[in-house]
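In structure tokens, one chain follows: the form predicted on its own.
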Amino acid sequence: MQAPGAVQGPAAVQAPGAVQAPEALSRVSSVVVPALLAAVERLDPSLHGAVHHHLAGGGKHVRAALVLISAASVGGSEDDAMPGAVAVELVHNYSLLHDDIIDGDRERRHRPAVWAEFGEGVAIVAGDALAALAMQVLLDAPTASRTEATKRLAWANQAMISGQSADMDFEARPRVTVEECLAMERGKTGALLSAASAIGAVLGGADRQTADALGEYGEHLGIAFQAVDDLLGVWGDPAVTGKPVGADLLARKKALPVAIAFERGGEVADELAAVFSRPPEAGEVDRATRLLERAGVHDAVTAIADEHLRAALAALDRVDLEDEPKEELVEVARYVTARDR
């Protein structure tokens, strides 16, 4: 284990199995999955097939882990934090159902996406139902801490929607800046990881300063997480990511690698803008990838991920946390910014 101040850079093109998931994620999955499945039984039976199909794809439950580990880090109990863990996972999964429709992705975790298997209407309504259920789970017992957790989750949901809207708006624009891209990713990905970490602290009985520090940890972790995801969207192994080579380029996503290339300007930026201005053609994903490599964006995106990983770990050092859960938060942060999936 490296010292907390040392940063292991993201490894976007590692061989499968090169990054070992922390034991904490397996432990959390073993307790969250039964609670999650129990919660979705409250949905209308007509949605059970679609929702169970989606959840059967698995996942590492990183967001739920942040809730439970953050609660433990402030001396809270797993039982008190479990509704927050379930609620955060419900919001995350509703967003995945809708994202697959928006992006036209027919597969999720190497299985048919819900919209491809059950139809767009079912996927939309199932996503809506999961989002509503998340709030119900938290407010079943409307204590002060549960109410505060619900407020934070509602805020995160709005930020996620704003980030998704910005991402869609980028598709119609010829270029975007790095600052605009980071703002979009702060909402689309950082907001829910921030809420998960803060909600765990709130349900664990922490004061606002501690909860906010853990929320800051989660926000920076989310940006670093998304930066690595952006690298995987260009250079990731399809056997690991479940998506074709250059998936983001094929979809004309103006993620961080592309935004950085645009901002650096010059001939590469002009050529890349020309590629993005027309529908995908044979060989153009390879051409766009070569242009990004000429612009040196891989290292630049990695540097952004490292910067936000350092900021996430620094946020943990600003407040008094239990040693073992704090170390688990460090391990989770290092894992999600140096992963292959």
The other form holds:
Protein chains: 2
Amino acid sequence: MQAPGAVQGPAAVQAPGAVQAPEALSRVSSVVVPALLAAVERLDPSLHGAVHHHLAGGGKHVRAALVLISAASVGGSEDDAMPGAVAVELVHNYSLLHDDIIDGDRERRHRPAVWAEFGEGVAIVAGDALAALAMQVLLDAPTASRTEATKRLAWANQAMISGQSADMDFEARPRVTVEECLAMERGKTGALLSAASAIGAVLGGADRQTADALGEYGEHLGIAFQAVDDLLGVWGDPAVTGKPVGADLLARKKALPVAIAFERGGEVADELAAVFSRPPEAGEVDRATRLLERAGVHDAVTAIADEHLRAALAALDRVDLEDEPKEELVEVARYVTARDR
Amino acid sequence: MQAPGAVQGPAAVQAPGAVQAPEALSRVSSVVVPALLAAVERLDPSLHGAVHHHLAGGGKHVRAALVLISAASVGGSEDDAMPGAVAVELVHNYSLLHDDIIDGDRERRHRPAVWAEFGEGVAIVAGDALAALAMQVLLDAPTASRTEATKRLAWANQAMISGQSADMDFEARPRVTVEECLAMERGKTGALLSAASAIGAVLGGADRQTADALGEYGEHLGIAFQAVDDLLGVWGDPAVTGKPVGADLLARKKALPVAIAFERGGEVADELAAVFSRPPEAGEVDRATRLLERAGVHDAVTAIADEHLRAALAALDRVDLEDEPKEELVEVARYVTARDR
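One more: the block was the form predicted on its own; return the form predicted together with another copy of the chain.
Below, the chain from earlier opens the complete complex, with every other chain and molecule after it.
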């Protein structure tokens, strides 16, 4: 059994510590943040306090980056793609506002969540407002490509909701299969990253085949990203994640590590089921973590992350993209799936 | 001072008891309910229980009726308009799911609200799913008119959210003006009824002028409808409304009656402010109701409802519409603004 920090990925995945935040991410943030703030000015003034509180928490704007870089990768301009970048960030942020209520998470990015600061009602309505605004931003001037982008965003939103709902549904079930878990994560995380990449391509003027390939890149990237998140949910350093040791186990989340352990069966699955049969205490979380390690789960989740990162990068090779933005898409993928982010 | 049941409206408003549910409403329900149920089949199975529970509560499908009848009034077919009818009902129902959480209303149509039966998280996500589905239904085959309908629906959704947020904001304020209150109600209720009528026209192939006139009909109808709802919130018969006597006063809602009383000022406003300074008891609600009557508020709200009903009907006369559907739009308007509904 390896300590998490020592895990060596295959060639496609750089070792932890080696991946710097790509310059593209800060470049995108510097143009997307002002555009986002301009967009939320359109909201009812009664919502400005809550929305600005939330947006001031920052974030890496990975989804906006996928839109803008994908557009550039097919020769499109930043201006053409910006409504898409703003729209996907709005959808992402509406989901964060609602998810924090649902999960009872009082903190987001080390600051009070909107519901904890302004009340649940405000957080529900502010989320609804951001979701509606995303559609408005794309439909202000509904060209054929913006309508196609709106359509892809609406479908991704529904898939994201399905993933969130399935995740909640899992909590009431004693166990879930790896297949069910991957389907949930494909919806919850993969759908919007997929839409972001595809929407960038659509707004940049790409044909359907190219847009779909970039969408596939985003979907695999999303699953890899979520698999790494699942690793961090069990083995993450609290100083980095901002969450307690074994946060996902404490919350009895049926993410990939647990699904894999159950699927492997035997003594480990039985003992894990016993630990999960009631709210576990901190000592039991340690025990569950050791059970997962004994079952080889850490390596299995790492392998899933690596597999989907490779598939994401392979999708980029299937179509003809501009060299520099393509390299940035590779860098972003490596960065967001690095296990020390 | 007149007892509410004895109020005589002007010629445009029929006396209570004289308005029967138009045949158009039951005809529309019979075609819209199956279409709605088919649409929600697309949602994640984990949401079906909550969504079916909610839809089984029924409803009059006024918004769907406005879409289908408006389309007919401009010579459009039911098939062309149906995606719009389903989409506006989905938006209406998502707002009900979220509003019930926000307002803490445990019952909806004499049955448990979704949040009370399935939990807040499920109600939030189910609402999000219906909102996203509304966009999907219109964008399945994005023709120019469906894209225009999607745009109008997104704007109406945002206006509805603004109204809901303003309504919540009012609760924290000692008083609001009649103008602020009307703007809130125009958003909360007028926007979606306006969009419904306009979307029907757009999907039915009408020009912009005709669609805007039908939109104006819907907006005024929405304000009249809400004004009547405000009357019922203070003077409604609990057996009809399903709410306690003086429900809006008990909840210290700053709807039209209270806004008008405050604006008239003087002793009545001062006494009302005193009653509203802390959660009122039942006896104080009686006292507040008498204060409102003494200030002539009941008649003033009735006059607002009548004024907007007349404006709604006048908007229909500004454009050329098919006779029979036009008469149905008049009947629906009279019915939903009748004070004994």
